[in-house]
Amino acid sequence: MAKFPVRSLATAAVVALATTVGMLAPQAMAQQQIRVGGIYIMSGTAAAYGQFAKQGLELAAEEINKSGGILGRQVTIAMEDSQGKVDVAIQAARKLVFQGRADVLIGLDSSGVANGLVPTVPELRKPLIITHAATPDVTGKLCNAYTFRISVNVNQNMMAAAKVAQETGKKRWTTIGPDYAFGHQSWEYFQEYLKRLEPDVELMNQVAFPRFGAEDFTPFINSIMQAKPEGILISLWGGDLVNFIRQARNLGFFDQGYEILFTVGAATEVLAAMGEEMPEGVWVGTRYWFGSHDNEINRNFVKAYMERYKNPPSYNAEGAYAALYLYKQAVEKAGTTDGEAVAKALAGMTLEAPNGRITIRAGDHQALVGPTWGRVAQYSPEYGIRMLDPVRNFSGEEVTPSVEETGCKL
């Protein structure tokens, strides 16, 4: 029997142990951390509303690993851009889970990257909060047992919106919205509702559907106020809006006496852009406003994200906020990260959020939240945008349809 030296055998122990360990630590490091992958356009002309998301997922995971993260674990952070296409939030979203071994997508911009996206999710087995993206498909005809939503709809905006036009009194309504599932939606929708309220409302044939990403908004806004409508739904966002809001101004558009309805032009990340070159007296539409919420919550959130990134949040990075509240209240009923586990705590969730109680249906995974509209009025200079007044907060019971009405069937 051949025989070794005691030093050989114990610099091999060593060289054997440091290997294993070395082997062994990524993985050991993954169970230690849990990773949340956020899914957001964080490119081009709708940028703002990623970095917004960013933030609101940085402050909450910030606070949630100082006060001793979730199960006694610390919270980390990846971004992926999804550029506002499909194939690339697909590609983005498995990178995140199989890569770098995510726990939880949240995310989502685009209604038409949400449609792509979501029938895509049970595969991975883990669960996707949406913050953002409107559409009711994935909540509705599209559902399954992993996606979730904790934001504003277009079927519960829509709804507020139909009780806004009303009350204006305005009968010739049309629209000017992106050529896409949100801009289509909003209309079909906003046209429902109103009727439902208002049966001798007219709802012109005359609209207009710019493709998202358009550059020149003449023609649109020509054809528009050619047709001499007394309302219209505007349903365009991010630098879209932008860019339709200065040219519009350029062509007197403001100044016929329109009742005009932004459907999410209370958008801080539109309001900052704009600055006082935003309209007064139209009435935008938003998921959250930080100033109309009466609760210690949205007080300290508001407070912490001021000091912390020197603006005011916009309904992106609150709805990215509370997602991550969420996500650990679902970890901690389930005592576990495991994805199925966390989906089934998720459904029938309640969450004390800066934009009051908010409730996941078990039924359908779609929050009872309501949106907040109002009237631009003066400029603040404290917070370096227009403020609203009146501002109107609806609850989530007044304008949530049914879950039969939603066609999802979990």
Partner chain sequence: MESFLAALLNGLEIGLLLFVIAVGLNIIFGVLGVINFAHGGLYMLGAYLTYTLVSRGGLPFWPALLLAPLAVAILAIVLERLVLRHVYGRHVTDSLLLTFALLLIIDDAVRMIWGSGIQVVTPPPGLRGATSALGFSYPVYSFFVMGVAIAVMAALWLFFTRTRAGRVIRAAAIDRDMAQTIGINVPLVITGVFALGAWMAALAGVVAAPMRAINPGMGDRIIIDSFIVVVIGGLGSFPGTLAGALVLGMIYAFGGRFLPELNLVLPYIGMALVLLLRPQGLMGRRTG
Second form
Amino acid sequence: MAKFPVRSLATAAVVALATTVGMLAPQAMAQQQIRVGGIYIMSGTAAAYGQFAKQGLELAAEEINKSGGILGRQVTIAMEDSQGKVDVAIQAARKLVFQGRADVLIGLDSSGVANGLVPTVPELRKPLIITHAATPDVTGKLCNAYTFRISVNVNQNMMAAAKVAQETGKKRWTTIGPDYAFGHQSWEYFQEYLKRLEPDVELMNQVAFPRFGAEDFTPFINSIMQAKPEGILISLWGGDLVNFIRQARNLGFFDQGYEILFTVGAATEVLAAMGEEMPEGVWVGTRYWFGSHDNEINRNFVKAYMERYKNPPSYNAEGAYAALYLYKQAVEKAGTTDGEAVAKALAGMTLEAPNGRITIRAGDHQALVGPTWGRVAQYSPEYGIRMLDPVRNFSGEEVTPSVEETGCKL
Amino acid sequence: MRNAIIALILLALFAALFWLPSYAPYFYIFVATEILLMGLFAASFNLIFGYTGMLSFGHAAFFGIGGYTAALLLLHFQLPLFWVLLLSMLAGMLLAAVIGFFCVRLDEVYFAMLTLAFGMMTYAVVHQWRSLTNGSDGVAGFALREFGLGLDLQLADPAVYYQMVLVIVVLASLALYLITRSPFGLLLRAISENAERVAFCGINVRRYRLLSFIIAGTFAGLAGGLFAPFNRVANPDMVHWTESAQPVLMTILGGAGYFLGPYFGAAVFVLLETWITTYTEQWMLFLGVILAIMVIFFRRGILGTILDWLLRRQ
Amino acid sequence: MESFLAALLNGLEIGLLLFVIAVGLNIIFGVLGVINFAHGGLYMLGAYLTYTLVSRGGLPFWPALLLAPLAVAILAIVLERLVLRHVYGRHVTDSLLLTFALLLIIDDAVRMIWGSGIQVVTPPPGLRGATSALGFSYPVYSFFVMGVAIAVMAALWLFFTRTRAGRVIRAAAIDRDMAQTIGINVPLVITGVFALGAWMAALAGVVAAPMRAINPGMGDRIIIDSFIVVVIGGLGSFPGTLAGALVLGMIYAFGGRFLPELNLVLPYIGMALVLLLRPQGLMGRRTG
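Moving on from the form predicted on its own, kindly provide the form predicted in complex with its partner chain as a structure.
And the full complex, kicking off with our chain again.
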């Protein structure tokens, strides 16, 4: 069976040679273009996030190119699928930078991927702008000179959630979240912040962390209902959240008088999937809500996006869209696309984005940006989703912990 | 004469690979490193599959434990990499001894399912033991310092890391090869062809299977121990069953009947992925089509098919 | 007591749905000797076709219950004749890899056709909402799911024991060569069995569509669960599949409730225990 013959080796040598020739093949690309590498989840259960981000990037690139590009150079976008896996994402980043000669990386949906990729970014010597992944560590203990985040992180969203929770006046809180870092971290920060705001609040031991992709949430819904909480923080997202809401609805979960906070419930893909079935009156949070920012940039963005893609922009589309404009501004300030210079320019930079004025804090490279929270209200046939009323935009200043608290040392 | 030719080709190949960083585009240093590590991972799997005739669906457990061992040791103790790798191998070996002890009792599909179960139990432990493993986020943020043994290597330089990986993978593969050619290796092959007959000869088949399983786990641990520093992270993905499917695919793609088959399969797999994903988001579709064609028409893998073709021409 | 009853009912529901999927997998294994990795993909196709027919096409749910599984069964016949046929009689790993390849292709094809978003199907009128007949609130639709599963179970049992076609299939499962020599058209039986298995996977997909979020990747999760069911119950055993499905359903229902921190690992512990203590499965026959 297994042999080690001369021929086998000769074949290997020939193939090695062919491969070498293959990879030396010209990678000629116009030197003048500015190349943006996008790394998102494009396949599998969470593929919708990658699609939204891609749309946001494409829209921004088209607008920028129409108005003369960046420093007179046109922008091109290359997308890579992270598959939500860290080794795939790391290799994709290396490929985009070293082979595709990308000038900047924009992306990352999964916290696990972000945590793995971020420590390798300084080796690439190109800035990475994170637009979705919310793990505190990448602008905390793993922060570095080349990594930036334009989107809301777990701390910021949980600080806002704690404020919403405080205002509801409810005293007994529990959680239902996915059984991985995001779910556990959300609950930990929520407890910490709510306790700080409202020391006499009761944070229950009876919590539920169903496995990611559990399909059937009935056991967890039942056990939480039996514990008789007053308020519930729910950090499920995507398909899990849709499954959860539909099953919970049938079990009468929404008729118990609980105050319910869905930390990423105002994601448009969830609202679109749920349609009128989305329960009214629950609090939902999001990194960006297309209807709550009354400024010209947002109006133009939403209009252009609706025309092109026929649905309202999700937060992931907005994050990617804003990230490209942030990069544009940094390159124009630096006067070059050199990675180090642009990274320096990005630190402390302020951008007028669809979700208002945001500043990349120099101390940890986290954007001072706040989430939007609102109550689910009437159905809008125009957008095909239930809208939020009232809506509250949190400012970055009121929800962002100090640099010292993040543990980032730059 | 024949031996001289083999030696020459081997040397030339090694030299060409060793100096790859000086002529290949920078990115291919990473591609080549990944190919070598996945190749070693797949070759260790093939000791169980191709040589002993058992389909393991949980081989990522040993790869992952090697990776976590390396990441944790580098993070908390800043050990020289040489000792880290030895301990990664040890971790792979011990876990394989425990899992193998149970698994080698079963055959065929039952063996595959039991290895899947143990693999996923390992995954669950890694995923849930947050205080040690940092849960789903994995262990990151460690630095690569010295190699040890008095060698002055700049491990943070990808080219240097690649060359170190090449030397280690070549040495490990040589060891694996010698094992397959030893009386022990021949016996494994006899077991894969007809376990009953071997048992009739008074040989304890189960013990040989266990030994093969442990050796495979040890080398998978080494591959994982090199992989985590390469990516600067050890993550639960490394232990998941989808990671266990990788060496299976690579081995079948390359040719399970040849010692170099898994390396070959790893090279084809990684290069295809690198090239195809540039042009399309439908990489899985292409992989599926290629895989289906390979299984239906080229049962002996790419390497086997090429060799058959060469033989027939003679 | 109420919470125990609720968990029991929930376990029954999860288990019965898993049964409909896994029994197809098991029958295919029994007759074809093929472990069909693509089975989860067929389940997903059933759900997506329901979405197209009901949510997009405006059809009522009931015709979809007939049409979607039929369409998937026809696709399965094509797949069996053109693709799967090549690997019969080979080592089981060959078919495992080939069907894994099919799963990859189906996954990407679904994403190309239906996009990557989350889709939902509304339950048919009359099956919406919940009932409190048992003293606690439980979805009406869940009772329908259990009813369908029990109907499928009964129909299968009658088919295999009372009809000639069923007996022919069982004969082919026991000894294919012998069946061939006594004049059974084995290739036709094989095609029929594969189509039947696919039909059931798709039927489960249709039934699941109004209560589960439909998105790409939903087939990958269900296939591993189905493997666990088949292994726990016993490869090639029809009653075993039911036992395995109920065991796994209960593991999810009670484990999620009483041992939530172990909910990732319990199914695998269950599978490993069965394999070690009773490798042929709870109800499988011991073979060579």
